[in-house]
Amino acid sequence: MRAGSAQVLMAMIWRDLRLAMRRRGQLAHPLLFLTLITVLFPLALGPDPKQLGAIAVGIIWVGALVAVTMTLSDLYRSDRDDGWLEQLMVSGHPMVLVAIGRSFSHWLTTGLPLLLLTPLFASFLNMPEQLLSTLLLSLLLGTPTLSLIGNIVAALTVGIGRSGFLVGLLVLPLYVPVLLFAAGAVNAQAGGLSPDAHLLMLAAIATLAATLTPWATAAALRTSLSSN
């Protein structure tokens, strides 16, 4: 990447930042879900320990993907509606940057802090403690992937009012490979099985999405812009 290029992409993510932090309530969206999701379902099984600690890693997995399929639908709409996008696209930037630039600042926002508060989740569910290094490697080989796969589909939708059904229903069979291998890690290790074929799958997934993902969030961006 030239240095031009580097700075443009610098700049983008740092725009990104400054704007979810003047929403501090809809970052909090995903993170409340997830906690809710958390407490829920001891509530709903019952507080026998082992029972919890056999399905945590599906009950946060599940949760994180959902929690992030939340925050896909307006990944791009307020560029659109304010003309960022369109102002940028005649400017003569590659749009594969603002994809690039979009996906990683998602998932500053949305996976890390999913990332960070994982043990403590993990703690209350009674996940085994010997689980808990190789979940947080899958969510931090899986979340990436994440964003990079979800960034296509708001890229897609970005032109459709109230598509959050709709981004949904298009993103969340895309993110079935990442939940069986990351959960099929934990689960592997659970069984004293080595972790390392799905982790190493993981790995695969994350950068073939981080190779393919920008052009084609960028295609879908620019097919958007102009039927509009």
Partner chain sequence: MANKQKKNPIVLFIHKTGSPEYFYKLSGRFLPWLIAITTILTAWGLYQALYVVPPDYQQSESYRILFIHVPSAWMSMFIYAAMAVMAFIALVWRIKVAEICAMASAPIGAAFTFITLCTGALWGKPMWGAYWVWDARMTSELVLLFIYLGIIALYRSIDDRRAAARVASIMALVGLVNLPIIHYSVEWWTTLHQGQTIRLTGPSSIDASMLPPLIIMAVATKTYFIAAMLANARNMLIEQDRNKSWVRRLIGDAP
Second form
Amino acid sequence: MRAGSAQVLMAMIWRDLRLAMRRRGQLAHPLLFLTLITVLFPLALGPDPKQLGAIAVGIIWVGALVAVTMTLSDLYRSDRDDGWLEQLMVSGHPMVLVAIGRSFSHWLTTGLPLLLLTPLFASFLNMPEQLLSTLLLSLLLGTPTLSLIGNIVAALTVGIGRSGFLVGLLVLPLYVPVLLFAAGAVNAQAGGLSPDAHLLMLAAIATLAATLTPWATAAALRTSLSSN
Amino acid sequence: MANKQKKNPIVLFIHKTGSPEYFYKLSGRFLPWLIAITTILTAWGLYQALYVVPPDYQQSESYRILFIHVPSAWMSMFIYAAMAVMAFIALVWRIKVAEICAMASAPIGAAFTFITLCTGALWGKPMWGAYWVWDARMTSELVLLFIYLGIIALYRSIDDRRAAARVASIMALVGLVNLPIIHYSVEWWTTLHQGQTIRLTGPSSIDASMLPPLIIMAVATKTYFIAAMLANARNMLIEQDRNKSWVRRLIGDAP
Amino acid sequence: MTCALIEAIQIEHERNGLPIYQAVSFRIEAGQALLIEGGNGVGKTTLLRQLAGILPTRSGRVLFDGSELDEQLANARSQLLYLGHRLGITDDLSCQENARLWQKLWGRQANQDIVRSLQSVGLMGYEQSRAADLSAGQRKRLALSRLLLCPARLWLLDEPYSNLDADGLALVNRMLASYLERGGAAILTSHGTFDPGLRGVQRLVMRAA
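Having displayed the form predicted alone, please output the structure of the form predicted in complex with the partner chain.
Full assembly next; the chain just shown is listed first.
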């Protein structure tokens, strides 16, 4: 009687993307945030290109982590407030579809734009050009994991008002491996080594996250909604 | 209740100890003994560690802090594992006592992690000239502290106590999957950056005479954990069940 | 005795150890409706959320089609529509987009198209309006259109009459009457300060536990 899983997933992603287009302003928030970070660091450290170039990767990656984290507390908030999550829960469709759909659309609207603007940030920070491709690759392999893990934490905190700080406390420790391997990949290349091992680790973590996190997010959503 | 009959013995056992009243009475009987054992073992272990064991030929007296540091470090991980097991039981069988025990463990685990970090810093100052070095174990321990604090903060942020415990239990399990990855990534990171890892303890540095106090302290911290966790859980339980008939009987408020 | 569509046996609910309601029992068969009445805070919404399986049943039993609700949640849920205190309307989508989305997820009721359903709940001409621009009563009407658009054997309606004008009350009653006639079943709540004019239903009055 009711729609199949693939159709439901498509419908949910369609809804997320349509809403993202209607709330375009919010789409720009993480990008503006990261732009500001890359402007503030040179102001604090001085414009010496060598010094900036040496820490550019760290600034961009830490900035990306914080920018993604800041989007998380609102990830399921409006859906909870308007009753949409409750409707999905009683629809009989598996909540794991909600988790998969939202992780994907979150990456499309957060991780991907950050990735696309990174060449700009890298040039602000005078990062050596030959490192750019590795940095982009590390973002391509790392940011999906940020969305996937971030979805769990967003789902766990969906019932909590003013959860911004709590979300950061919960999610940033979980982001440590991604940060270490991603920044490690670029730093390895800067030191004349191959970044492949680091990038493979990032890919392995992303694969693991893609298999496990939707189930955790679904359980978290069900539990968060069942509080009264 | 035909559907309730086909439960296997393990589930039945969990359900029996999972009855709040039974748990409260049983733990009340164990608690004084656990406190006594912990006190005796701690006194004995500390005496051994501070007076009996000879000073290290290289590190003189300052190494004695390891007798606190090492058992605390073990406990910081042991308690996490114990909490994760109880969180799992709580989520799968929806048992209130398991929820409460898992949540009662978190602050104790955080305390041991904090002690590990403090004693590590105190030991690091004379040994390495700095309170903090980015050693792999210390870094993992620091991340572990943040995860503990996150679980505690999450539990306290939700009004409905049972939902709060379940949500925090999911976070504990998410952390469990992540901890080995965090540990491994940090280990890799330090070996790449420093060439040689600074270790607080290695197999070679343990002298035979150091073993007895270390083992005594390891046992003492475990009995302390069980005692503190039970005491904590009992308080949480009667607070949550304060309107239930068994608690009212307990405090003589109802027949 | 035929098998009830949904039956509650001595269910209760508590929050942080305080009982919200105790010993609630009823049974509803196809073609019947139950009106749950009671003042604010007696747990009507909580009861409905429990029947929808959002809140777990820790004491007592809820049977759907004769077997435990908790053991066949997905099956039971695929046969019910729930209209909560939070309506499930997406503000930044138009009425038509909302309706289309519901049909994608909840299935399509035979011979009901979106425009006609919106028309019959009194939202003609608002098809392209953003849901956020509707009034509270119109939003309620939009949410009610989900009952026409999507098929179900059971409706769980939390305060379906709130925010509606006299015409709206009649609309809800008309929808319920025709649904029950077609063999549907419904459980609805009302805070009981007015008579919705609903006839031929069972009543359950809840009081503070």
